[in-house]
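In C-alpha cells, the next block holds one chain alone, the form predicted alone.
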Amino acid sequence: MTRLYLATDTSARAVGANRLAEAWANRPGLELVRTSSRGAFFLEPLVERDSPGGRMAWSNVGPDDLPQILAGSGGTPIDRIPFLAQQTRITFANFGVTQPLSLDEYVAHGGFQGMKRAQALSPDAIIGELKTSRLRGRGGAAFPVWTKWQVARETQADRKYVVANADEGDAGTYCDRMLMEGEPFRLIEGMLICARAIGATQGYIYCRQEYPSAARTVRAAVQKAERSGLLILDDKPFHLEVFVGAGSYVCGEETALLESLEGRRGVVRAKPPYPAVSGLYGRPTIVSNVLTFATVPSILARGGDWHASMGTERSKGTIALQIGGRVQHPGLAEVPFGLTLADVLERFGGGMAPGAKLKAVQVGGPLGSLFPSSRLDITICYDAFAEAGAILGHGGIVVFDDETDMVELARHFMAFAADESCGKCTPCRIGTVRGQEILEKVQAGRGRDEDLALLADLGETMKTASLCALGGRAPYPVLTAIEHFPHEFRQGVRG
C-alpha cells in the first residue's frame, strides 16, 4: 500500500486539490491522505509520501502525474525546497504533516503539553510565563497578552469569556484560515489555556462568513475535544461555541466584534472600559486573534524564555508572514521578527513575477501603509513599522508592480473603507466619503491644489479624532501613495 499527502487547505483545493483526490479514488494500492498544507501555494497541488529519508514532494500535480510519484521518479525532499527550509516553524511546525481532525496526531505531535503544564501551574503562573515570553497580540495593536490576561484574571465578576476573533478581514492575509482549517486543536488549546488563568468558562470563535470550510472544521474539532473530555478545567465544563458574522469588516475590531456576538449591528464602542473588564455581556473578556491563541500552547510547553529569545528587542518570537500579489512564490512564511522586508521578498516570495518590476509593497492590509521599492529595507518588527507611521497588522504582504495605478488603487482604499465604516464616528463616517470623492477628482482630471492639501488635512483629523483604527488608518495608503508617487497625483490637477 503506497500512501500520498495532499492538503485539503481551501487554497490547495482551489488549484485542483480535490479534482486530484476524485481522480485518485479507489485507486487499488493507493491509500490518499488528506492533510493541512505547507503554505507553499506556489507549488500547489503538492504530493507527498514517505521515503527512507522523509518526505518527498511532487508540485503543481496534474492527474497524469500519479505514475511518476508512485514510482518514486523525480521527486524533491520536503526538507530541500528553500521556500520551507529557511523558515523557523513553531507555530506552524506540523502543517502539511498532521490530518487537521485527527486528535491522535496533534498529541503525537506535541499536542496538550501546553495544556498539561497549564494544568499544573496557578492562574497567577500561567500569566507570568505570559509576561516572560513578552508575547504581544498578532493582530493590529501588538498590545502585551500578559497583561489583558492579568486584568481579567482580577476583575470579579460572576463570569468571564475567552473570545477567539477570526474575523480575519484584511486583504493578503490567511493565517487564521489555515489555523481553522489546518490545526484547530492548536487554537481550541491556547483558548483553554487562557481560560483557566483567567476563570472563563465560556468560550467563543467569531468566525468570519467568508470561511465557511474553516467553521465545519473547527465546529468538528470542539465536538471531537468535548466528547474527549478536554473542555474541562478544574472539574467543571468549559462551553466553546463557533459563531459566524454577518460580513463587517469593523468586526475585526474587537468591541464591533461583541456587538456582534451580542446580537446587535457591528458597531464601534467607545473605550474605556476595554473588554478586559467589561466586554461581553458586560463581563470580563479576553479577545485575540487566532494566530495570538495559536502561539501561546508552545509557550507553555517550551517556557516564556524560550520564546523572548528569539525575534527582536521588543517583538518577541515568530510571526506569520502572508505573501501575496506580483511575486514569484506567494504563501506563507513563519520567521522570528528581525528579518527586513526585503529580505523576505527575496528569499520567501521568490522576487517579482516574470517581467514584473516592483513599485509599492502594501503591509497590514487595506489600512497598511504603501512603501516604495527604496523603503523596503525596514526591520519587520512592530517598532520599526509604527516608527515608520506603518502597522505589521496581522502580517499581510501584498506586492503591487509597476502597471498599479497609484491614484486608483488610493481610491480603492478609500472607497473600501466608506463602505466598510461602522457610522459610529463622524470622521471616518463622512471623512473616508469625502476623501472618496477628492480622489474621484483628481482620477477624472478635475482635481485643484488645494484638494490634496485638503486630502492631508482631512487624513490628519481622521488619525486623531476616529473612534477605531479603521478610521484612524483610513487615510494611510492614500497619503503613503502621495508621498511616494506624487506625480501620478499632480497629473490629475489642474492648478
Second form
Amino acid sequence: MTRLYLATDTSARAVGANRLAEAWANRPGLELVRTSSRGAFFLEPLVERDSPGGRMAWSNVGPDDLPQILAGSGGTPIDRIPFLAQQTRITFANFGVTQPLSLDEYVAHGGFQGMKRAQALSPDAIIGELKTSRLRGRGGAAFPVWTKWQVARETQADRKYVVANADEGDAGTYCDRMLMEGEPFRLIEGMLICARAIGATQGYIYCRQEYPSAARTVRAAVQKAERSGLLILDDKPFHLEVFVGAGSYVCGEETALLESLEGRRGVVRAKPPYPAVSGLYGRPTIVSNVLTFATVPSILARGGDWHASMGTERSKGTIALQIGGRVQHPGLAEVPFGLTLADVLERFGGGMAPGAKLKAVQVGGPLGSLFPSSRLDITICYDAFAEAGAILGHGGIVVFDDETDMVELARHFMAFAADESCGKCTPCRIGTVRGQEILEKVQAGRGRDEDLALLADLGETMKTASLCALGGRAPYPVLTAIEHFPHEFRQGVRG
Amino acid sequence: MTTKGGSDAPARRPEPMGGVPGLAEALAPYRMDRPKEPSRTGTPHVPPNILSCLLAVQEALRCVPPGTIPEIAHSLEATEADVAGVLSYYPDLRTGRPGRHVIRVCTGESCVANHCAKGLAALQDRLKVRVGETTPDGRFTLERVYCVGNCAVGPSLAIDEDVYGRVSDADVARLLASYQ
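Here we have the form predicted alone; I need the corresponding form predicted together with the partner chain.
Below: every chain and molecule of the assembly, starting with the one above.
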C-alpha cells in the first residue's frame, strides 16, 4: 500500500487538488491522505509520500503524474525546498503533515500540551506566562495580549466571553483561513487557555462568510472536541459556537464584530469602554485574532521565555507573512520578526513573475502603506513600521508590477473604504466618499492643483478624527501612492 | 421598504403573510415565544439575534423579501426598523433572488495586482451582464467579492461555494460549462 499526502486546503483545491483525488480514487494499493497545506502555494497541487529520509514531494502535479510518483522518480525531499527550509515554523509546524480533523494526530504532534500546562497553573500564572512571552495581538493592533487578559480577569461579572476574530477581511491575507481549515484544534486550544485565565464560560468564533470551508472545519472540530470531553474548564462546560458573518469588512474591527455577533448592524462602538471591560452583551470579553489564539498553546507548552527569545526588542516571536501578488513564489512564510522586507521578498518571494518588474509593495492589507522599490529595507517589526507611519497589520504582503496604474489603485482603495465604512463617524462616512470623488476627477484628467491639497487635508482629518482604523488608516495607501508616484497623479491635474 | 406599524404598535399576532412558503419554518427557532429548553451552561436569556434569523430566512428562501419584514419583526419582538436596518447593512443579505449560480470575482489587492480587472471585464462581455446583474436565463448572477483568501493562487473566482485559482480567460468557458 502506497500512501500519498495531498492538501485539502481551499487554495490547494482551487488549483486542482480535488481533481487529483477524484482521478486517483479507488486505485488498488493507493491510499490518499488529505492533510493541511504547507503554505507553499506556488507548488500546489503538492503531493508527498513517505521515504526513509522523510517526506518526498512532487509539485504542480497533474493527474497523469501518478506513475512517476509511484515509481518514486523526480521528487524532492520536502526539507530541501528552500521556501520551507528557511522558515521557523512554530504555529504552522504541523502544516502539510497532519489531517485537520484528526484529534489523535494533533495530540501526537504536541497538541493540548499548552492546555495541560495551563490547567496546572493558576489563572494569574497563565497571564504571567503571557506577560513574559511579550506576545502582541496578531490581528493588526499589536496590543500586548496579557494586558487585555488581566483586565478581563479583574473585571467582575456574572459571565465572560472569549471571541475569536476570524473575520479575516484584509485582502492578501489567508493565514487564519489556513489555521481554521488546517489545524482547528490549535485555535480551540488557545481559546480554552484564554477562557481558563479570565474565567469565561462561553466562546464564539466569528468567521467571515467568504470562508465556508473554514467554518465547516471549525464546526466539526468543536463537535469533536466537545464529544471528547475537552470543552470542560474547572469541571464546568465551556460552550463554544461558530458564528458566520454576512460580508462586512468593518466587522473585523472588534466592537463592530461584537455588534454583529449580537445580531445588529456591524457598526463600530466608541471606546472606552474596551471589550475586556464591557464587550459582548456588556460583559468582559476577550476578542483576539485567530492567529493570536493559535500562538498561545506553544507559549504555554514551551514557556514565555522561549517565546521572548525570538524576534526583535519589542516584537517577539514569529510573524506569519502572507506573500501574494506578482511574485514567483506566493505563499505563507513564518519567520521571527527582524528580517527586512527586501530579505523576505528575496528569500521567499523568489523574484518577480516572468516579465514583471516590481513597482510597489503594500504591507498590512487594504489600509496598509505602499512601499516603492527604494524603501524595501524596512525591518519587519511593529516599531519600524509604526515609525514609518505604516502597519504590519495581519502580515499581508502584496507585490504590484509596473503595469499597475497608481491612480486607479488609489481610487480602488478609497472606493473600498467608502463601500465598507459603517457610517457611524463623519470623517470616515463622508471623507471616503469625497476622497473617491477627487480621485475619480484626477483619473478623468479633470483634477485641479487644489484637489491634491484637499485630498491631503482630508486625509489628515480622517487620520485624527475617525472612530476606528478603517477611517483612520484609509488615507495611508492613497497618500503613500501620491508620495511615491507623484508624476502619475500630476498627469491628471490641470493646474 | 415600509415600516408601517412601527415600534410603538402594541405586540399582536401577525396577520398571515399570504403564504411565503418556508418562512414560518425558518423563523420557528428564532421566535421569542418559542418553548425554550433549559440552557446547559445556565446562560441567562439573551436578546433575539436578527442577523442569524435573517441568514436562516435567506437560507430557506434564497433571499429576504422586504414583504417578510413585518412577520420577522413580530417573531423576534423587534421593530421593523431594526430588521430592515440589519437587512440593508450586510452585503450578503439579498432582497431579491439571485440566479441559479452566483459567480463572485475576487477584487482583493492580491487579485488586483494580478490584473483581475481584465478578467472581470471579459466575464462581463461573455455573460453580457454587469456586476450585480443576473443573466436573462436566470443561470448566473455576477458579483464582485472583496477577497476569498485565495491570494497565493490568484486571480480567483468563486462559483457558489467553489473557489478557483490561477484563473485565465481560457479556463472560464470550461468552468462555466459545469454550472447549468
